[in-house]
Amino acid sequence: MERVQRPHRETLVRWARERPEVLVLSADLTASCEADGFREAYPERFFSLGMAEQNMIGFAAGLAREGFSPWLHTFAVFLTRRVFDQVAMSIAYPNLPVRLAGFLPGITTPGGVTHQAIDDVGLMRLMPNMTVLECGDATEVESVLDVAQAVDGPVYIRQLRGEVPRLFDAAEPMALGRARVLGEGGDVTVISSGICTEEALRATQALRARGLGITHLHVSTLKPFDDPRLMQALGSARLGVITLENHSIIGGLGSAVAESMAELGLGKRLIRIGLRDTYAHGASRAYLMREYGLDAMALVHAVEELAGEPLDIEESALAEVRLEALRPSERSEDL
C-alpha cells in the first residue's frame, strides 16, 4: 500500500496557485494543520489569527462577503465545538462559501478529550446549509479541495494529516454525494467512513472467505446523505447493515444511516460501530481503535452477531494493519 507524506500540504500549494481568491486562515496551528507550505508560498494570502477561533470565524465571514474564498485550518474540535454559535450565525445562516478544514478527527490523536473531535459530524450535520465531507485516504485528501470549492455554501471537512495511506486509485477522486462501492454481496451491507474504511477492508476478505456476501461502501459525503446507490445497498442486505465510523455512534454516520433506513421503511437490523456514548483516553490510534471497538475485529464480531454464528476468524486471518511511521519532526507537533 502506498503511503503519502503530508498530502494536504503539497496539494494545497499547487491547487491554490491559479486561484488568487483562495486565502488560508490559521488559528496558531499552521504547521500542525499543514498550512505552512501555503504560508511560505503565498504569504500575502495567509492570515494567522492566533488562538482566537471565534474571531477567526467572523473574519472569514467578512472575507467571504467581499468575494474571497477563505479556507480555515485548525483542529476539528476548535472548528466545531468551540465556535459553534459563530459558525451557525456568521457562516451557515447567510450561506457563505467558507471552507472549514478540521484536523485530528475522532481518535486520530493521542491528545485525549480536549483534542479528539468525536461529535463534530453530529454538530455540523444539524446545521442548515452546511455540507459535511470526510477524507478516508490520500486520494480523497488530494481531491477534496475541488469538491469543497465547487459547493455553493459552507463546507466542513474532516481532514487527515501526516502519513496517509492511498486506498483508492488517484484517477478516481472524491465526488460529492457519491459513495465508493468497494464490494458487493447479498448478506451484509457495511458502510464505513474516514480511517475506519481501512479497518473494514482488512476484514472483508476474510469474511467473504467464510462464504458471506458483503457489500461494502465507503462514504465521504456525510451531508447531504442521499446517494441512490447507498439507499439501494441498505435495502438489499439480507441479514442487516453495519456502520463503522471514527466518531460517536450518536449524530454521525450511524445516525445518518438509521435515519435513512427509518424513512425508507426498512425493517432490517442495524449495528453501529463507533464510540458508544463515551469519551476516549489519550493513547495511540491503534490502541484506541482496539480498546473502543472501532477496528477490523469489531466488524467481524458484528457480522457474527448478524449471522447468528461464530465465524472463527482470528486476527492473523485479517489483512495486515498499516504501521504508522512518525517522523521526528512530527513528534514535536501539537497533538
Second form
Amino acid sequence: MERVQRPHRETLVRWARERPEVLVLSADLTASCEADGFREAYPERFFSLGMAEQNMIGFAAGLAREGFSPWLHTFAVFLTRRVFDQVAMSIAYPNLPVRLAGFLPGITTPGGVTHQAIDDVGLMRLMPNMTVLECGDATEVESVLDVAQAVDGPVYIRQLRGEVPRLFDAAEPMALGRARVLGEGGDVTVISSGICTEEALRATQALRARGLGITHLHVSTLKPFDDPRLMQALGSARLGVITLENHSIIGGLGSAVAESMAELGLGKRLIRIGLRDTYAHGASRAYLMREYGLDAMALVHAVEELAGEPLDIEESALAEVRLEALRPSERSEDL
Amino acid sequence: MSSDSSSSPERIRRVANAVRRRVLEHTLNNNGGYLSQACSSAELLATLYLRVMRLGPSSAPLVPRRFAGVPGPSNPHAFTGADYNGPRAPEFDRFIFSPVHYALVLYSLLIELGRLGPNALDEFNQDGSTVELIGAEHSPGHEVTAGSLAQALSQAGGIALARRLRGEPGRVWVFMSDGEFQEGQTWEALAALSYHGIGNLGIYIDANAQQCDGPMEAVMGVDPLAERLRAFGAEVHEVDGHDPEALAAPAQGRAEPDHPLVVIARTDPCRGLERLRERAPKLHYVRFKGPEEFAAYQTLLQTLREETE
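Switching conditions: you have the form predicted on its own, so give me the form predicted together with its partner chain.
Below is the entire complex, every chain and molecule, led by the chain shown above.
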C-alpha cells in the first residue's frame, strides 16, 4: 500500500495557486497543520492570529462576508470544542463559506486528552448549516479541498496529516454525499470512516475468507447524511450493521447511522465501534486503537456477536496486514 | 464629516433627546424596555451617524421587512439590516453594532434620522418581525449576529482586514458596551488588530458602567480601561459621552493609522431621565413596578415631548 508523506501540505499550495480569494488563517500550529508551505508560497494571503481561536473565528467570518475564502488550520479540538459558540454564531448562523480544517482527529495523536478530538464530529453535526467531512486516506486529503470549496456554507473537515496511506485510487476523488462501496455481501453491513476504514479493510478480508457476506462502505460526508446507497446498504444487512469510527460512539458516524436506521424503520441490530463514552489518553495510535477497541479485531468481535458464533479468526491472521508501530515521522510531531 | 446644520452639536442633541423620548414612550407602551441604554448612548450613536461615519442614504424600506427565514443554502431570501446604513461601496464606512440589546435605541435613532419609518417600533418584539428585542443581523441597522456579546469586534476586524486587502478607503466603526471588555475574546481581537496594524477600524464604547447584575464595579470592573487598551496598542481617547464635539473629535483627521482607534465615552445611564436614578443599581432593563411609577414616567414623557417638539 502506498504511503504518502504530508499530502495536505503540497496539495494546498498547488490548489490555492489559481485561487487568489483563498486565505489561510492559523493559530500557532502552522507547520503542525501542514500550512507552512502555503505560508512560504503566499505570505500575503497567510494570517497568523496567534493562540486566540475565538478571535480567529470572528476574523474568518468578517473576511468571508467580504468575499474571501478563509481556510482555518489548527487542531480539531481547538476548532470545535474551544470555539463552539463563536463557530455557531459568527460562522454557521450566517452560513458563511469558511473552511475549518481540523487536524489530529480522535486518537491519531499521542498528545492525550487535550489534543484528541473525540467529540468534534458530534459538535459540528449539531450545527445547522454546517457540512461535515472526514478524510480517510491520501486521495481524500488531496480531493477534500475541491469538495469543501464547492459548498455554499461552512464546512468542517476532519483532516489527516503526516504519513497517510492511499487506500483509494487517486483518480477517484472524494465526492460530497457519496459513500465509497468497498465490498458487497448480504450478511453484515460495515460502515466506517476516517482512519478506521483501513482497519476495517483488514478485517473484512478475513471475514470474507470465512464465508461471510460483508457490505462495506466508507463514509467521508458525515453531514448531510442522506446517501441513498448508504440507506440501501443499511436495509440489506441480514444480521445487522456495524459502524467503526475514530470518535465517541455518541454524536458521530454511529449516531448518524442509528438515526437513519430508526427513521427508516429497519429494526435491525446495530453495533457502534468507537470510543465508548470515554476520554482517551496519550499513547501511540496502534496502542490506543487496540486499547479502546477501534481496530480490525474489534470489528471481528462485533461480527461474531451478530453472527452468534465464534469465527476463529486469530489476531495473527490480521497481523500480516497490520500497520507497523508508531513510525518516526509520527513520533516527532509538534504539539 | 462636515459641521453644517445637519450635523451640528445642537442637531445631534435634539436627535439624542428625541431618541430618549421615543424609547421612554415605547417602554411605557410595553411596560418594559432597555431605557438606561438610551439615556447613556443617545448622543454617542447620534454622533456616529451624523458626524463620524461616512454613510450613504438608506437603501432599505421605511417599513421594516418581515423575517425571511434564517440564512442557509436553501434560503435565498435571507438578508441583513446593513442596508439601513446605506449601500456597500469602497468609499463608504461600515457600522458594526455589537451590544445588540441596545437595538431599541438603534431603531429609534434610525427613525429620527429618517432611515426607518415613524411607525417602525410598532413591530418591535412582534412575532415574525425583524425589529427584534435583541437585534440580529436581519434587524434594521444590524449587519452581524452579535447577541453573544464580544463576538462582533473580531468579525469587524475581518471586515476591516478584507477592506485593507482590497485597498478600500472606507472604514469600519464598531459600537461596543463597556461590559464587553470583560470577555476574553475582546482582548484577543484587540491584540490581533494591533499586531496586524489594522487602523481602518474604530471602536466607540458606551462606558455607562452598568451591566445586567448591576454596577460593573460590583460585578467585575474593567478599569483602568484606557491604560489597558493603550497597552494593547490602541489609540485611546476618553471623552464625555454626552458631548457631540468631544465624541467626534478623535475620529477626525486620522491620516493612515496603523493601529485601531478607541473612544471611551464616559456616559450616565440616567442622563435626561433623572427619575431613573432611584432604580439604581438595577438599571439594565426597566419594568415599571406599579401604576404610580408608571404615571410618573408618563408625566416625564409629556415634559420631554414639550421640550423636544
